[in-house]
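Next comes just one chain, in structure tokens: the form predicted in complex with its partner chain.
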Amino acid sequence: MTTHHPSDDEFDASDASLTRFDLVKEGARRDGVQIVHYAPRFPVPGTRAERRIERVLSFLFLLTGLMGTAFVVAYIAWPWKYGEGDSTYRALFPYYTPVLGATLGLCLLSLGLGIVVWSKKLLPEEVSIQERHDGPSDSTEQVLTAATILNMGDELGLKRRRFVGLAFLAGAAPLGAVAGALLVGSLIKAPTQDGENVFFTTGWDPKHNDGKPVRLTHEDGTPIRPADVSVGGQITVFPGIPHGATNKWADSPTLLIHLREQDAELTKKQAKELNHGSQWQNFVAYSKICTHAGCPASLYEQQTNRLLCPCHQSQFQITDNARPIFGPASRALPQLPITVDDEGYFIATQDYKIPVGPAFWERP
């Protein structure tokens, strides 16, 4: 903006005449900065606009205040354990994390608006322009730096020493290997247990059970007989081995269900090959993990005989196979063979015949 650019030489920055302001934009000169339009808010102090904005500000610093004392108030004070107390406390409760984000939104809240209104208001107003300097380098730096790089390899005698090169490498290559190893190797784990794919196999099989068909129970590991099923209604069963309803055997849940007279006909009809002889009487028993991404499959309706998925809306067919018919999946659930002990109790007479839950690369 002044037409009388000094050399930096030339600069007295000692020089007395010169007003905070001209430090200021010589500073910002060597900076590549022209502050081209600075203008104070309010160059006439005390109007009554500047006063107002003063009482703005004042008032905004001073809510902030409060604001943020009433948050320590209201966290010390304020009723905040659940399922305690008398009525009054229980009935202020709720509103124990309210009032902290109220208070604590309208302190911070106040205490940003107060800044801005400052930056806004009081600030003088200014426009500054910087050169940028953008592009490549020079071309002479690009030749030197080019060079340096260059000679460390001339430097290293890379070419006259090139079996010191190779052994370097040689050697260089297990110690990356090292760090891979250790961290592959202490994380992978093949998907096998005992010879068997983990994904093959669920709590349903009898060598959990030391060979013995396994029970259908109740989650808390009680048995299951027919008779604690109504008609048209379902039951979430888990293997009746050690743990069997815990996360341990996360693919073993099952839906036990019971079917209408006419619906069970039509099951038994409509079953494929490998699932013959899988129904007991009414009954059917099907995995709960759905086939596609492995959440429980359990929104059974009872007239449609549906079973949907949750996750991603996924339907089954019940009366057929449990086949996919609606949504991503591609499989049907599969079925597992169910009868009843000479106790009377539910027993699994084998293994799902398929892997259950969701699909993978070796799964036939």
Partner chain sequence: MTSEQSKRPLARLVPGGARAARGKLRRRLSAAVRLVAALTLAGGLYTAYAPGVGRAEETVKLSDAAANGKAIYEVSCITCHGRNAQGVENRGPSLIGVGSAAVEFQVNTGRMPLARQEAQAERKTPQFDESQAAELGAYIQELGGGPQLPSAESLDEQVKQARGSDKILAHGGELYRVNCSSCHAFSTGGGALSSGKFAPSLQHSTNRDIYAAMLTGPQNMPVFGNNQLSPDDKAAIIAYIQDLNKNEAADPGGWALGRYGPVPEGLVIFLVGIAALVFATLWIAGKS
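Can I have the other form now, the form predicted on its own, not the form predicted in complex with its partner chain?
Here you get just the chain by itself.
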């Protein structure tokens, strides 16, 4: 027996006797879709098995909301402070970061499991085969498409599973708040203590030396005099404070460069307002940490006064505020203000004026 399918001209989409699923099947036929198999998961609504699945779904979505709310509260209201010395912040309570990770992770995990359970256990089983076609859709096909979309809503079963729908909304709302918390939370608390910025401090800040200017030293802590650096030469210097050459102050290694006379004059002439007064005679000091990815930029070519980072070949023009002239780095190396103390040793008059390292590390 051959099943008769009405042609496009014979089918009346406004026929009140047609069910929504009739419109769905007709729309599928016109789109070249053959529904090979279609069966509801629970032919008889309200069975114990269906209610059990609904309870599991409700639990997962409510857990999503609970964990999302916990993340927002922890992120915004948790007491914390910025730590000094390592240019990172630490919480007053040591589990601050794990709590953020656990709550957000459980929030996303429970939401994902809920969606999987819903699609695998409640939505009807359907196998369809579709052939692609070109060209615009007429008004009838638009009605059929709308019916298909509405039918998807019917298949979700929210009309008779209201608690599942409410549980989903209760879980989705806090998850949406998580995205807002990341934006708003960072604006609530400033990285300062008593008006003093401690988020960008390095080992060159005088407060780490009892308020006195920090000396430039070798790795072994020996202070450096101008005569220790030959003309056209450069050395790596570290803050002369306890553990100044260790990983505790890994953001502090600096290149001290002895420029030739004409190059020093050009450097001073081209200095930006930010770097005015940072140069001492023919000596300049720049952060050794590349502003691209944090590698040590230490290959100095004295004929061109270019500093090369060996990792990704970024080059910085030392005589022009150490601005990047080649490679992926997009920000100039920060300059350390230096002078010489009464004993003839180099000192930093203050900390770096801008954050060191890549732009994605720490910015004002």
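Residue numbers count along the first chain shown, from 1. Note that the rigid core is defined as the largest set of C-alphas that superpose within 1.5 Å between two forms. Note that this is a predicted model, so its numbers are computed, not measured.
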query: C-alpha of H218 moved at least 2 Å between the two forms on rigid core; finding: no
query: Shift of D31 between the two forms at or above 2 Å (CA, core fit); finding: yes
query: Rigid core fit then A293 CA moved by 2 Å or more between the two forms; finding: no
